[in-house]
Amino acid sequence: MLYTICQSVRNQGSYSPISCGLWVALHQLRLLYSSLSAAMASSWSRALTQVSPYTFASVGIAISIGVSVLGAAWGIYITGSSLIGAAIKAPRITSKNLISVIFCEAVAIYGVIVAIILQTKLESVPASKIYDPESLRAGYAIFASGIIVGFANLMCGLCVGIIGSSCALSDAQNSTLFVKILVIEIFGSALGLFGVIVGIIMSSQATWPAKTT
């Protein structure tokens, strides 16, 4: 093969060994890219069609609760540390700024609720119907729903935590800023609800094949 490539380069009028080497290298890279692309396409298609839909569903449920709790913990860490630090100078902010911690905790509650809803979507089907298109669609729907809710709540918890931290520090300096920043925090906490709504709608597509009697 290498001799043929070099001969084709020579026939085109280029006798430089460097040109011949470049042609050979490019040809080998093209073959390697083609083989890798075919292997990757085959592996992804095999993963999507031969992995059990129950695996996709279980991973989606785990992401829903796990990533939501991560977002809530991250938000509480950010706002809680600022609240405790600012309360040293202004102890009056402690009680009313706890609402920021409650907003962060609500993010984890969203994940728990959706995880319970997704868990109720799991149904037992015969082994012969596990890889039916309807079963695969149900597994993908639960998986997508978990990803939507989990990462929406992750960003929501991070957003509420940063705003809550700013709210605590601002309230320690000027108490009139609390209500104004609280309004922004309420809008930030609504972002998680958007993910919950879309996730529930997505999970409604999870219908498993009917059992044959």
The other form holds:
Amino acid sequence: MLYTICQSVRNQGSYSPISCGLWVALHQLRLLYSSLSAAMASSWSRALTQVSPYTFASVGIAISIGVSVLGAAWGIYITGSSLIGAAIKAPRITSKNLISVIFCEAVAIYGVIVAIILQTKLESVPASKIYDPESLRAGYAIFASGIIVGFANLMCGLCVGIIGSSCALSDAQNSTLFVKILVIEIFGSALGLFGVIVGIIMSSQATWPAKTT
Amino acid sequence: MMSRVIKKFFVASMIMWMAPVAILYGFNNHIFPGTGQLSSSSQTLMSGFLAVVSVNLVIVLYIIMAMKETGSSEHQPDPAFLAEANASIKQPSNMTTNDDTPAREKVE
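Output block for the form predicted in complex with the partner chain, input the form predicted alone:
Zooming out: every chain and molecule, the one shown earlier first.
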């Protein structure tokens, strides 16, 4: 495409300053593009493989607890504000609807469990072995496990919170509806469980290279 | 003063926090009897799954406790309210006409 543009510029006849300037600019752009693509291909992959695996592992641990607690807190405040509002007219609902708050809190505890497991998986290796494929694999496994658990618990907490809020409101109106909505809530809390199971399995294979020289 | 409902919820929450952390601590420091010869990856798997199972067990126990409690305590009307209701039935009717005019002013 650049070639046809250059051809059309050159075929205008007289080399006016505008066409000369356009041709030079296009030529520079072509050189810049080829050099940039070559440089980008090597420098991005070089940068990613030279980030220490401990960085990835620590960020994974932070995400697993931080984003899980974000999901749990979001769910608890959604369900708690509906529960307290509905309990003004129907105070009998408080004892049963605290089950929704317990489901949301379980989501935060899953994040804590996985964060404790992941931080016991962090071992120090000698400096010569930090960029071995095996220790890169361990760093990436811990990172991935943290992301899995964090985001699964985020959406699970949000889901259980919204269901719990409508559970409180409908229980205040008609107490036979509570058990039916509780079944939906149990399905919602299974989502966080899936994330925790996959995260634990993922982190169990994070083995660093042995320290023997 | 904490009502029974909040106390039950608080106890369940505390157990829900302490049980999985205790299980993880026990597995990592080899306190439990049969865990000496586990490899690192299967130790992680066992401790993780047992901790998650313990959290779910506490949730199920709390659900059972909550459903059982509300079944029994639903049918007792408040005695003070009952006494006031009985008293208002037996009141003479001129007391009720005096109450109407302040109520109408509030509506405006």
